[in-house]
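Next up: just one chain, as structure tokens, the form predicted alone.
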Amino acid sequence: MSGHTRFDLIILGAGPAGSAAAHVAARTGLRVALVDRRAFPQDKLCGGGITGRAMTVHERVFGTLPPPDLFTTKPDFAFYAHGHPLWAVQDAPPMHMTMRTGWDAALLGCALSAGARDYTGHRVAAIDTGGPAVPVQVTLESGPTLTAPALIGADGVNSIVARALFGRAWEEDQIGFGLEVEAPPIDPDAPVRIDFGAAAWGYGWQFPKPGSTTIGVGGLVARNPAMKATMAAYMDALGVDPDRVKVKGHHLPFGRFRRVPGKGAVLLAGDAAGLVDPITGEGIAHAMQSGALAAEATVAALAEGAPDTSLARYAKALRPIHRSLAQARAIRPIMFSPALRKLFLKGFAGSRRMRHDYLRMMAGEAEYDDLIRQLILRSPRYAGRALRGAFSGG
């Protein structure tokens, strides 16, 4: 492969939100470049936790829901605090358990069925954001250079894109980190696992699926000096034997999302965006409503002949997940901070509209208000110190 090739929009990252993008911008008869270093399928450390959110925002975007074989469907979950039971349930809305590797090789199916050039497996070797009326470049190591008016930044936690646009991808005392295995099965019937306290700011949890059980244990990294030992101590307590499992480990970009996704005619979507839920860690939702968000906004954008408005459209339509986001991280201190998550978890265990609640958002049946409101309404002097102190930088 050699010489230039012209886009009207380049895509760098194929993933949940790479896919969303490409999907949405080639089926309206955009030429789209899907680029990404990675060939499919490919493993990538995730839980495999897909919610209730990500299925209907599925839909909205592929116009159908993902192929049924990908998942095994766990309505009980059991929450532990500290090593100690807290709460276990048989009938909430449900968590639907996958492999990635399936999973995102479905969703890059979706998009180049749409018409997206496949450039998977092929590294960037460098990048040109351009400016106002200047094109986009995207040169790759196999040879080509891509050129567009527009591009989107879908590469991930660490994305290039970013730092050619910022300088950086993340900063140092907001990023997360996790550390995950894929452990031998265990009984099909098991709960999901969720555990309050097994990493500081964060926490652990065990997914049962039918060939394998990841297992991880997240947290900010600020918080978590030593999450080796953490998992290690984790698997322990799991009774996993730690010579029969890999341990893999990864940034999450669960502090603060970028509230500006980007510059003129290149935006960042998803992870690139920092649009993972700060407390659940889940990122594919919004991985795939900020990618067709992203692609929306070019569209439009391209349509009138003025790219470098594809921000200002982008931007507005990203309000109300950063709302989401913020309420998130609002609330956050009290669940994970020494001196008030004794607070929420006395409320998690004591209120069953509180649990019900959480429950419902997780599974995107609900946003972060009637959590909000829970705690106000339980503790209301230091819900609302640990609300004043989120706002302020706390």
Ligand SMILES: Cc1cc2nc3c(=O)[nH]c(=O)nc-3n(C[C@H](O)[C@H](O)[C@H](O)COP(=O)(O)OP(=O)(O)OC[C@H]3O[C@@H](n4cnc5c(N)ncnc54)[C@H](O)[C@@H]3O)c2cc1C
Given for the second form:
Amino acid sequence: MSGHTRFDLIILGAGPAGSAAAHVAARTGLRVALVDRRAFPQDKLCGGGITGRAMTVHERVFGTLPPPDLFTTKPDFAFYAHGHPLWAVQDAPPMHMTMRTGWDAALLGCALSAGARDYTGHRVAAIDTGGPAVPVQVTLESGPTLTAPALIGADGVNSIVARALFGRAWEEDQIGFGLEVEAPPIDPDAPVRIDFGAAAWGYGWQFPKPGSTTIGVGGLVARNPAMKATMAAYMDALGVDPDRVKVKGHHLPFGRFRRVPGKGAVLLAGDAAGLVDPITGEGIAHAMQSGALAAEATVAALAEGAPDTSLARYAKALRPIHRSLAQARAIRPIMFSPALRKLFLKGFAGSRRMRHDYLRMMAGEAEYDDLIRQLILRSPRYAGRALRGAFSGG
Ligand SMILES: Cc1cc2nc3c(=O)[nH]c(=O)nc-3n(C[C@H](O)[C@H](O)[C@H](O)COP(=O)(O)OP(=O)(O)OC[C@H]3O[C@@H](n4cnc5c(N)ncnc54)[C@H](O)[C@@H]3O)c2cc1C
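Condition change, the form predicted alone to the form predicted in complex with the ligand:
Now the full complex is given, and it begins with the chain already shown.
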């Protein structure tokens, strides 16, 4: 394969953000190239926790719910704090747990059925993000150079598109990191387990699935200098034999999102745009949604013959996601800072309403507004202090 191949839109990355973008753009008739260095199906390190929010976004973007055999669904949750049981619930809004191998392959299948051209399993040799009236060029190691008036960087937390635009993919003091293992399956009736305090400015999780149990810890890198030891302690607490599992790690954009998610006709979506919830670590729903919004913005800009207006359109469409992430950042200190955590745990253990709002927020049935309201109602002085700290960059 060599030579130039022209498209209307190149999408780099075929994870949830890229496949959503490709599906939405290709079904309008755009000529779309979907590039990924991974050949699918292939695993991606992730808890695979699909919330109600992600289900709703999937249905909106792809027109259907995902095939039910991709996941197992549980309404039972057990919350722990620093190793001690905090609260258990059997009828929460459910969590759907999947393995990314099947999930990502299914999304890619949707994108290709809509007409996107498949360049998965191809590494990028060079990228030129173009400029006003200068097309984007992506040269693949396998030979061809793809050109298009528009590009969506959906290439994850270490995005080469973000690096090409802004010099770096993420800020050292804002980035998160997660470690995970696939452990042998446990009791099929076991609840989804969440451990506050298992990692600093983060948490631990145990997701029971049919063939395995996904166990992990994640939190801000800057607050967890010994994450491997943290993971070892968590596995020990859950009775996991370290000789029977392989620990893997991956960064996650767990802090500030990119306020300006691209430049001209080059847009960033999903993790590349920093759209992971800074409290729950959920990223799949916002990845699919932002991918779809980036595609819609590009389609509209190209239709008017003005590819450079893509960013303005996309930035406007992303506002609700940015607002939700900003709110999560604002209340994160209340949940995670050692000084204020007691307040949160006390509130969580003592207030049915707060627990209810937390679960609804996790499921995508509510936004952070409701949780903030509960925190302020329960302890206006502490909440006010934390929120002021967060908005001043704390
Ligand atoms: C330990 C851990 C646990 C998590 N658990 C959950 C969870 O339970 N639920 C949840 O909602 N979220 C979870 N997340 C977050 C979630 O994994 C991400 O937010 C989500 O995958 C983002 O989707 P994306 O499409 O933006 O990026 P990705 O899924 O990372 O996809 C990016 C794609 O780009 C490709 N790519 C990267 N670089 C290049 C390149 N140079 N050239 C070509 N292709 C490239 C990659 O191969 C990949 O296919 C977790 C994250 C971590 C690290």
